[in-house]
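Below sits a lone chain in structure tokens, taken as the form predicted on its own.
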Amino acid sequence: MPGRYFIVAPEEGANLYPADFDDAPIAAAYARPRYNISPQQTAPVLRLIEGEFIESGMRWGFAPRWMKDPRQAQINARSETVFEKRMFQHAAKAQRCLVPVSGWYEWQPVDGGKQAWAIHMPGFAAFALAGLWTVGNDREGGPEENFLTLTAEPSEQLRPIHHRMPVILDADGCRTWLDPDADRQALQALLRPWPGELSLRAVSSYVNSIRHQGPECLEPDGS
């Protein structure tokens, strides 16, 4: 969908990111292993602000400022219609973002429950996400920044166990995400299912708690 993710550190050298990006803001966003963020935690994003490339920590829920009840955030947005819909739109726009993975959970329905996937690239190579972000309240009601991530229709291989999948890009698609200057049917195309082989390793119950935050979040079902 996602409703959760995680971050671990890749392979040497296993990236998606474009070579020519700066390694640093990257390198940041992986250095510490993160095994179940969940909605409404403070996760890593990368952005471009007035041409430098930067990572920050945001809240994982997309609230505008105007939205006066936080429990209305948005932790995904449907690609399909981001740049439609009027509380995207500006975001769509102009505040796109990565969202570094390593990768994703979901949830197959299966006789008797449901089964959980860890949903990665081989190697656990690193890669980022589509993302939006804004600024809305904190606590406090000062400002906050958060994000959300867009979503498409899954590809054949995920078809099976989810409706959905966050869209993933490779270095191309990072370089235009970011690019001020793409125009809406560059962007457009990116909004795509992933069209590489992905893999799935099956996990444990011991993910479903968000309490659950070390490693045997991806140790594999059975083991």
Contents of the next structure:
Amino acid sequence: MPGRYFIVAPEEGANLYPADFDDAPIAAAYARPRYNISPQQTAPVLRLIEGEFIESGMRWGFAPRWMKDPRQAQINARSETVFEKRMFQHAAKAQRCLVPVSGWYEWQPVDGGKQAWAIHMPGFAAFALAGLWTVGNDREGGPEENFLTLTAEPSEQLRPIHHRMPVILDADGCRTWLDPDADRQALQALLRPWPGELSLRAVSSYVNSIRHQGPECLEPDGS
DNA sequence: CCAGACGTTGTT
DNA sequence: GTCTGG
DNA sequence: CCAGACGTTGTT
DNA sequence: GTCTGG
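With the form predicted on its own done, generate the form predicted together with the DNA in the same format.
Starting with the chain above, the whole complex follows.
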């Protein structure tokens, strides 16, 4: 995963972004709460363009311009092979980005159904997922930027919930991931399960429907 | 050389 | 069951 | 990721 | 666009 995530204001401004990064683009990304971001939605992305740290809205679903069939858009790429796969190698070299989040959702298969979980940092600290962006086609065939997130093996903590997890970047990780001159080895070293503890919250199936966009998505499961 | 593919997750 | 839409 | 649709002929 | 398969 993830196939669904959320953005909320962090408690007491806590975040894992580099302290020396310009705060304005980050603040812009977290300005509006988003409780249920799904594939195809437009969501904020952070990147370096000509040395400038900027925030942009992009569609979630990576589909380069040559890809005529939009059904082939990818929301995730496996971090283990992202530098080798034809579809991703150019972006992995030159179009890396940060996907600002507060956490993501997972659905754990359980007897008779699925348990939804919200996974986040303690205190809902803001953090970044490793992402790639590209330019694809909008509905009229014009250029439109889109993005994906990278996945890794799960941490020990998350293994019971799911067999993949998104790549989480700490402050140094953000710096390196956005560094246009970073070498592949340094980049690949960032693509690992998150070594820290995360907070897990069981939430209700309210979050399942993307028609539900309110804060109820994050409320603890009553059952 | 040209043609055709290019991907993940989850489930079985 | 499988694909599309969000 | 999950939810929801999945189709045609003919008539307006 | 770029790589793989034939």
